[in-house]
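Let's start with one chain on its own, the form predicted alone, as structure tokens.
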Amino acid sequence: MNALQTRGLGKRYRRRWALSECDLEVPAGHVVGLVGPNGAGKSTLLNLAAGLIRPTAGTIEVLGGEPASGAQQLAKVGFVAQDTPTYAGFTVAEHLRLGARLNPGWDQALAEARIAELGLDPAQKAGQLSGGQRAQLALCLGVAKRPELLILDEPVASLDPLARRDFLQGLMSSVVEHELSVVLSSHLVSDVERVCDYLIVMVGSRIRVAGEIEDLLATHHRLVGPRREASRLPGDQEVIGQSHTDRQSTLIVRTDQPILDPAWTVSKLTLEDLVLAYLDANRRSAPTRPALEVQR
């Protein structure tokens, strides 16, 4: 079964298609990463996928069904939206009382052991909270609701480092102990590279790339080598990237079958370089250059 499904999928708002022609099949199982620039259309494809929004053109389905189209849908589904949302005049304890009264499926002994965990007092409200303790009581209230898909729309990027590592180490607890699905919307490559296995890249409203990490490195290169215009590859190369001095060429190229050519020096990408050179491969058409933040 596939986490998540599209087919021409779109959303317009006015005049301006927030996401458009979204073909996209993600196998269940996957810590999938989802990065882009602002205005990509992340958050747009992560509503539709929670059945917040509805679409405008084309179809989606999340776990085998249409989103939010009933009480057993809406329970395989947890989302945690941007700012990691919670009450500031709750306390702790509170949440986790709503939180079993909205999901039938609610794990009140997980909510529990995983608050004691964090060392939280479930007396105090969330608006005394730090934002790295915000962050984690919004993970435990999606992970204690027992979905098969946990959705997180950029949930750490407010935090501070150590902030963002302990959330995504509680993640990846989670994540082996329960088998979820996740989808993690971020603008940090650096937490895509620790935690996920597949890798959505959108620019522009589009999916411009998506895979499993490992086969995607494996079938991106560098190409360094006598100057040369793409146009003259082989046609299994497909150029992503593209530099040229006087004398020398530098392409980045996707393609399943080696590269041959000893004029070439070859060498691998990183994580980092693939989401790069999609990114830049969509500078011509872009005022500024994306802002996506790179951190170590």
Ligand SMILES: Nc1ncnc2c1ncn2[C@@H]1O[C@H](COP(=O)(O)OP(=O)(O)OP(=O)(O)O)[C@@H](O)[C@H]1O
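These numbers come from a predicted model, not from an experiment. Residue numbers count along the first chain shown, from 1. The term rigid core refers to the most C-alpha atoms you can superpose between the two forms while keeping them within 1.5 Å. First, how it differs from the form predicted in complex with this ligand.
Once the cores line up, the CA of residue 98 ends up less than 2 angstroms apart between the two forms. With a cut-off of 2 Å and the rigid core superposed, residue 185 has a Cα displacement that falls short of the cut-off between the two forms. With the core superposed, residue 172 shows a C-alpha displacement below 2 Å between the two forms.
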Second form
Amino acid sequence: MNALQTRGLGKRYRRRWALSECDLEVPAGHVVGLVGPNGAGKSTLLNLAAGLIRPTAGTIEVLGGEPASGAQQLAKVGFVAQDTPTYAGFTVAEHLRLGARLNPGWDQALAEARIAELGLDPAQKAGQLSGGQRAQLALCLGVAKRPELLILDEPVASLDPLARRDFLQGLMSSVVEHELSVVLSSHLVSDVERVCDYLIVMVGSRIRVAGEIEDLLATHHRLVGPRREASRLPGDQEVIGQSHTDRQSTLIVRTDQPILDPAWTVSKLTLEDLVLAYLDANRRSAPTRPALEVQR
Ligand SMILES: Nc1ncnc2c1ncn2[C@@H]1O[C@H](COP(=O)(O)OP(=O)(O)OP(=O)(O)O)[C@@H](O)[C@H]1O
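Since the structure above is the form predicted alone, I would like to see how the form predicted in complex with this ligand looks, so please show that one next.
Below is the entire complex, every chain and molecule, led by the chain shown above.
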């Protein structure tokens, strides 16, 4: 079963494509990190998966069903939007009661334990919580719904570093305990590295690379050697990035085959190197596009 499957998926706002020609097949059981610069189309893809917006082109299936196509589908998918919506006039406890009313698989014990862990006062109104606390509350509601797939649009953006670490650890335990699949977007490669085992890089409304992180790291290499034009590489080596001095070339290539040419010094990439190589490749063709934030 695929958590997410798209064919030729596209979304257009007026004349501009926010997402185009998106083909994905993400098996269930993964924690997927969706990364890309501002405006890349990440929220658009997640909103399509949650059924909040409809495609202009192509198809999308989430856990084998059409997004938001009925009560059963809605129960299987949890979604926490980028602005972590809560009801300002409702207390924390009222949010949990609402969660219980709206979600057939609601886990009240889990929700209460999480609220206690976070030190939130059940009697406090959501409108009086800090931005980070509101985000934590929204995330708690998403997890306590006990979905099969949890979609999180920049879940940790407003959390302080400790809260971020705690949230990601909590998420990991839910993944292991409840066989939860997760798709989360983030600007922080370090967060993706910490919790995700599957990566999707989006730039300029398109998917640039997608796959299991282990496979991606095994098939991307940095080659350093005497200056050589990328066009002279074997056909199986796809060049993702390149830089040259008068004498030396440094290439980032993707290949399933061993690199046998003794002229190259071959090294592995870190996840950050890999993401940056795809972003950089795009920046060369669109110099004004903002870069992804990389924090340690
Ligand atoms: N409702 C809308 N109407 C018009 N244009 C939109 C709408 N929503 C998104 N867009 C445009 O679609 C493109 C992709 O936006 P999207 O929000 O999916 O990017 P993102 O990768 O999530 O960005 P960020 O990291 O800043 O959240 C942007 O150019 C954006 O301006």
